[in-house]
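Here we start with a single chain on its own, the form predicted alone, put down as structure tokens.
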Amino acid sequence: MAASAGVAVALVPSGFAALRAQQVPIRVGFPVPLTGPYGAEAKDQVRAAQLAIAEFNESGGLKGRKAELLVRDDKLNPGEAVTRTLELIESYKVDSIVGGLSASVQLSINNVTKERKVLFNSISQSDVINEAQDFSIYTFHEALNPHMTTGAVGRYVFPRFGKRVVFLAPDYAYGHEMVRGFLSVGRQFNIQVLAQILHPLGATDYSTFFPRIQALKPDLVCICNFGRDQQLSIKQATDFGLKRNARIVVPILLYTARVAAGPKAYEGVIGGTSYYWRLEDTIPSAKTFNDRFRKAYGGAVPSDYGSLGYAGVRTVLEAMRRAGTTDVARVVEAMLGLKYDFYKGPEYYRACDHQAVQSVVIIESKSKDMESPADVFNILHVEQPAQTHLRSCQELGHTA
């Protein structure tokens, strides 16, 4: 009798521990700049990420464990991002981090996560995060990177619209990397760089740059900024009349900025994007994703950067489900084995740097023949996924 009682007592805590483990949610930390010039994009990322969480939970979670999203405002500040990331890891014991909407901020997040051995899936453009000096086995990059984006845009515009080019870019990592990418692809087409002009992040007045740009008589003006900076600079360039003699090109043509600034300001601007909702016309997964987003958010469609919030979270949760655990080593292995089509066509992570190999969509802003207020771009071309569009593993400093 005593032995039987002993067995019974031993089984109680074991069963309780298993039940408790099942009840503890999978926590995904999500630091993004809810305040500041990228706030509109960040808020759309949160909406799409919450959709990925809901889908995971509705489909049963991980052996009954549900997931939750812990959103934090990094204020577009690397120091704030470090503080919020440490809080998420140390105080809230998150199982992974997804987020970052600035090159410098995502690198700060990555420094924390690789030191703490927490998986981080970045959803903002950066070239450096793929390089060996910043990379770790815990680092994944769901977003496009500047080399991929500018390569696709450059291959489209330089043969078609001229080779005399002026660059206008913000004076921080994002702007520098975008200009570098355009210069790299531009060498293939013998472009002539007339000027590289830098402006502060968060500038509101760009008018002082335009007389100089106009005097140089460029064929192309590559405006390499983001968010509200892009919206204001393009609007002011249009008002100045810069489009009369030059084509405005951007590496990333933002849906949120285009909607905010209106059709006149952006008319004829060409750029690249990771996603545009009209991909649903040809890609079934895009239609499924858009319909779920519409249902959840009153008929709205997801933006380009919003969709990255969805993909960044969904890939991590899918890897956990396939691994059957939240153990980071096994989740990393499962991430590298993913061949997925969640919203835009086929993707996979390259082994050496964990970069998502994916398509780049070339779009042009339009001001007429719009079927709805959201119908703001024409899709000009889709460059299909290919590792040849990435910098080589050796160039990034990876030996294997």
Given for the second form:
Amino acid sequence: MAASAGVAVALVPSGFAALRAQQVPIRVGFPVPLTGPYGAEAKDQVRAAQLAIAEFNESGGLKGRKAELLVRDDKLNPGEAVTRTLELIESYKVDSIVGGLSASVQLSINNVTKERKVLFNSISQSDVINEAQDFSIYTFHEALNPHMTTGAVGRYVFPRFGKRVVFLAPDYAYGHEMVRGFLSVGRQFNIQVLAQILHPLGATDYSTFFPRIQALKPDLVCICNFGRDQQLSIKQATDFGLKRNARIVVPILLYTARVAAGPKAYEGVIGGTSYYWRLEDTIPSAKTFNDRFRKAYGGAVPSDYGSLGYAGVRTVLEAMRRAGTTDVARVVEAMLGLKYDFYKGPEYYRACDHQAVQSVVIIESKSKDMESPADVFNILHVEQPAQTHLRSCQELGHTA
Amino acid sequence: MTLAPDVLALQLLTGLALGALYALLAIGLSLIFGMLTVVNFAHGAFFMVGAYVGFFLYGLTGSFWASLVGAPLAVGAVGLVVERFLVRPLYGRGLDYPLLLTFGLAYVLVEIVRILFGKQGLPFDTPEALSGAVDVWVGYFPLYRLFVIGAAAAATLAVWLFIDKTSYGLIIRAGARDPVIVRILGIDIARVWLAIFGIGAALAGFAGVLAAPLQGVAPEMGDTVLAEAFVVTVIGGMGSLLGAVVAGLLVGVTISMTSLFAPEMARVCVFALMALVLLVRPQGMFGRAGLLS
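Having seen the form predicted alone, can you show the form predicted in complex with the partner chain?
Below: every chain and molecule of the assembly, starting with the one above.
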């Protein structure tokens, strides 16, 4: 983009260029899996991202220049995501890409944006995206990563609920990284791993795993999947009576999946999250964000992953405004200078890997005393942002 | 890890519950192919439509039993319309014509459901009376899955009785062997084919509504199921009802038992089983040779 802007300035009179800049909106490409097992989460990401766009435009845009969101369905397929991302960059000349709701899809998007020198802010979990091999200066990661999430969850559950653990995880990057994260934090607590079971992504039946899990008599069953997979596996585990003797723990306890599956299936499940709307009880920015969301969407509250869509877009637009331009090098610089509190308390991007350093919230699904249909979790603990909870820059292969 | 007999028994039961649904789907597929030589690629979509009709009726009436009866009837009706107006003009034109038609029809049905119910999957609560786990002596097992085994067995029995023991079934079997002679005998074979397609679709719809409390409903839920149903049908032998039942249960148990020892291999093992059966008996376990030629 920097190159094409430079060419434009060189070829046309400067007055015309300025006029053109005013007319062409800032375009943010937003590839997310609207169809498939993560559809509910993706849809909420779109709604929240649109809120960030609207706020930016209402507050004057970038010197009057408005922003727009270009939503694309990546179908949870890395190949489809590459095609859509390339199309957004080539045909629609987007100024930035935000999105990618899957560990593997975001890496494929990142490959494209890296090569095309377009700023990409990823809003779903991945450890690999922080590592030197996949990182580029155009790569940002607004979401939590599995190491942070499992670290916080592990530090909470292992001392409290027992050491005999069974893992059930989807057989792709996200699942592998979550299990690895739990094993890493588990070493500090001497957990005993009874089994690591992998299931295909998007599986609809988990029943065949449960007799074995029951026979192993674990204290904890760590179910490391996402979206509809999480909803179905927890429901079926509950049907099988797994909670009789064990506690179900998930790295990310999804608001959308819990609301869809109902209180009974999720009863007593503990997990981590980047955001739960009840943070508004203690955090003013959460209250502001929730109220805007409620107003825009008929009283609904934003979900965890929805909020990431909001934060991912808002940080990019805020950085553009601070840089006073959409020139990618200057926007990257402005991103790194941000110390922001947009919805969940203080955050900033770490310099070496552009990971958003932020809090992790530990929540438990509740089945009684719910004040509204949205009141689904109890907040058990908030682990405050700290670089010590991230892998070190050296560990990730960064020299800086 | 301990391989106590009760774990194996519970695993076997899990496999049978899974296989019951496969069998139900494969029966419909096999019935349509065996009688009409139509390779029905819309079968997965019929399954999905059954689940959605069940979801709709459950929401409307609040009764799971109403949706259990209503969904197969509705999908059966869809099947009748599809056969009468879409498939029938293609008879006698070769195997690929109805195959391509139903392939396209599946896309249309998925898209219609997306328009009506949205792209996202929707949850489907297990009916209260059938929820929870019960002690089955070797361990705890979800009551609903026991019900699925029973319901699938009942439907299978009904289809078998109908085809093997009634005079209408006799016509159907005769029609499958030699439609020309049946026509010469003064029987309207077109009506028989219409009925078969309807019954096959209704069975897929029944499987769909049975599966809904286990996996919720989603527009794409028929896609994987279609592939699995074809594998089961091929293993059992295209056109064989007994084959569909035996192969359905066999595939369910294979997945379940593989999951116990090597979960990652579960899906591959099903295809390995298919390859093995095809190598030994190209027409499938109970299939008649030469149906596809």
